[in-house]
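The chain that follows stands alone, in the form predicted alone, written as structure tokens.
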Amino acid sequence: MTDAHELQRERISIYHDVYDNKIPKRVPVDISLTFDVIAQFGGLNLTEVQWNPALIEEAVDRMCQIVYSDRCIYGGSLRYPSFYQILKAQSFQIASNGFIQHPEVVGMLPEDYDYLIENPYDCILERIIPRQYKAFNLHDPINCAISFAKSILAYQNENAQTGMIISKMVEKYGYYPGGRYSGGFTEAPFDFLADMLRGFKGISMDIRRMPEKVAAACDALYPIVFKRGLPSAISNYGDVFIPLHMAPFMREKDFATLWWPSFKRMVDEYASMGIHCRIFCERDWTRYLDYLYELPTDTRIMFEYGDPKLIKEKLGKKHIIMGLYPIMSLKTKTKQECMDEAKRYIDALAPGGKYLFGFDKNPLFFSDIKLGCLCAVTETVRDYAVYSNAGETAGMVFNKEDYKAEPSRKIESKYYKTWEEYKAQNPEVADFGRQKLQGLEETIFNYFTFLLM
């Protein structure tokens, strides 16, 4: 126990450098594996582990005795069948593998724009989510009550069982404490708005037809991300997690008057309070890189696709560096060439620091990957990645006074009350409850919206 307990210290600093604008001892290795990938592993049946998550520990224990990783390898799952099996849900449905799939599904009609920019929130829960998830039938008003009740069950359920999984390998192997998910989580407005109320088509549509209510719909739309993703605490060391969809998709023109305007106004909000964002450029961004110049400093960017010496030459002085590696690789290389290449992306992307090593994206199926091979990178990385100026410092440094943003407008809604509105209505309850009933109304609010995710 204590060579873990020693080696996550050094894990806590190298990584604790990096977001401190200093050049650590070594590149962190920053990979995780999802929970298809080790059930499958592990030789688990799909579908039923997947109702019941605490099955996969012992295939977790054995992945993270094997591969290296400075973080967790066990990454969890977002997406359970269980919640959404209750609900009957219509976008996110378990296949006949076992697998969570996402059908194109329309939650909101061409002519709801006008309601969703006027009242968002209460569009959302009267006319979407009983769309997506036929157990919000307002018309059998208990049942639904019912079913609601036990989705989050579920829900806060399979979170506490991964959670606890990951919290105990944390301590087990000295992984680096801070879960990936452990800060906040919230998608693009524009993003928002295309992936579950429009979908693809729809919105590829709007953007053409009706541009004025696509604008408006994301500034409506503002204040909910926004708030989804608000970290519990802010730190130097947490992150907004932000998956970006829609913008490798559109015209530049579209992007540029749609699609990035709300998400800047977010992005520099949140680093006006001191708050880090981690995007997935998802597919290739190479002709948008002048833009994420402009995001706030220390901006943690995660590529799936893209020339790694043009985006270090672009980016690596002001923003942290992630991903890239293609994990097609490890399937369809051999040991030694997954090695090299693991080093060509090093030298190209490593020198000056701002870098944490990660693959392009995750293995949808462990067939996907060679285990030899898998192992073999992240020992070279861990390896070979190792600076001769540690302690230096590393580009340019984040100042939250540097960003100012019009604070975000509060969110009106018959079907959301702030403590202050909860205590107008309700002048007998002691301030003592604030906390406890504030803290309710925000598991909801967030729940609400992980559904539209």
Given for the second form:
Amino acid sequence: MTDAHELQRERISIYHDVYDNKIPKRVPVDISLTFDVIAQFGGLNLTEVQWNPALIEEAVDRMCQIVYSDRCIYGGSLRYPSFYQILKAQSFQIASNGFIQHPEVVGMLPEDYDYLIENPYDCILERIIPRQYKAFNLHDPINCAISFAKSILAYQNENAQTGMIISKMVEKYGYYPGGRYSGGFTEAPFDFLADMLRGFKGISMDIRRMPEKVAAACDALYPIVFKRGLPSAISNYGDVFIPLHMAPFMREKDFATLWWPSFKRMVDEYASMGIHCRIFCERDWTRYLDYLYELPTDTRIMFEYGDPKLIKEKLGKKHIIMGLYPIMSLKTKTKQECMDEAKRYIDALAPGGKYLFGFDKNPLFFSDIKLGCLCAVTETVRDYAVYSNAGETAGMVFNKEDYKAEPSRKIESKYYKTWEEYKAQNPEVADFGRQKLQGLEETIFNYFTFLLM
Amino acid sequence: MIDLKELTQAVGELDEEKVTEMLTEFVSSKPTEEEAQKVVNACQQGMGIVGDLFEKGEYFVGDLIFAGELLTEAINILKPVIGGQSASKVGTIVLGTVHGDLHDIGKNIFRSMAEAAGFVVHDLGIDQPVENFVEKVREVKPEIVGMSGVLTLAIESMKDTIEGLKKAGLRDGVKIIIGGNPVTKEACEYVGADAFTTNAAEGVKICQGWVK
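Next block, the form predicted in complex with the partner chain, ref. the form predicted alone:
What follows is the entire complex, opening with the chain shown before.
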């Protein structure tokens, strides 16, 4: 057996122990560097190389040799320019430094609420996508179809290239094989409404001017974002990734009535199917820790801010905690200070298990970190965060029977066909085509919804 | 005559309906410019209450955005009666999101609160190269430069911008405040700014302290 295979076996065992409510041999080092960071590390020109993500492989390989991590350190990117530019995206634009960002752009107007509530998927395709993606121009239907087809093909191509590099590295360096986004990716219903539909400003107005419509819109969008996150296969080791956005910017009163109910319902419904969620609590969630406690057992919660001791005390027995170590330290502190700080986080968060070491956020550019500090921190975690009571039970145990799904409306739209509808219209299609044809339908659905996340 | 205290309180409570109603009624009473200016001041004081409630943790960013919009609406209603004269300015700020970063929500909140506090704000916009900051500072000679950024990479851009101001010999003539998600005490020292904040209301108070 090669070293890489042996290492991989150890890594699988420590990750699975965390997910199986056991104390692992040591705390997994779960860190990730984006396409942009590694491109810069490799001396590649970001504005050029992001048009061909395969060119990054050599730099990824070198980074894997330098920095210790238990999961592949290369996390790829959700945002490559090709598929956004082909569709003339308003919501994702390339800044002067080549970095793709999401400026505040409104996709939905206040007067669209009634239609969204009545017929959410139709409203998204007919009104919102065309506003956010100018090449999805309903007045130029043939070019619209061509642009959409090119964009989705580009998306699949970039993702395949990224996936291939990660798979190679997993094999070569014996990383834990679970992919970061393999279990699905979605947003909380309110965040979906806020981010690219109404925008930060729009939603802040709506919360005060028309809260009933906001609540009704979250319910209407629920089946769409729920379906968006469903993984292709359910496993105790996989998870649906849900970055959470708006809650810290809201008053608790608004959070409790408008943000939380549809999100809670979503994670409960996933839990009733045995699906775990990995949520990223952007900004400071300290005032919502009691709400987070109510989430299904073993929710994987990545924090950006907060007191590690308080978080551990309130949530540590029930949920799996990630994040918190400030990435800014890797830029502004000495190697020794960084190592000492890592030990402080481990001392607060590791006892009792249910913890993966990670940063509060991913560095965006290579200049955000000093490589020597990064190496020192991850090696410190590997060597210091070792348990003496491996194999013992860690905190509360997840049972999917504890959770119930509330009934919700089906996605009914002339733009989304179920297999049954397709078969009724085309009775000559053999059942052998079911998986493929339904799969294509889902691919299109997933891409349209991705464009608004 | 309009009850100024009640108006200030309604702005502070972000009671849009009441503010609109009071101001519409006030404008229809054909007030003098001086009376109108008092009403503008009352609205600005209401924004001060909003800032305080934000610092106390009773209001959040969403409320500040709403407050900014409410103030804009209020000024629009008052426009026909305010006349040409504007309130006395307390200072000048050159503001912008640094290069590489396209975010502007935080910057816009800071701008509306600083304007409400009587500053003249020259907003450069987003993704601004160093030379745009330098040129604007040379042109308008502000007391304060505000740099905004949400992404971690903005820290490096803030440092570049301050270096640019130094090279142009303009650094010592201004106070520099940085704001946004990634700024910390360490980041502030690293880039060489005079102050940092993740809180627009606090940022305005810091600026007020500088121009006293």
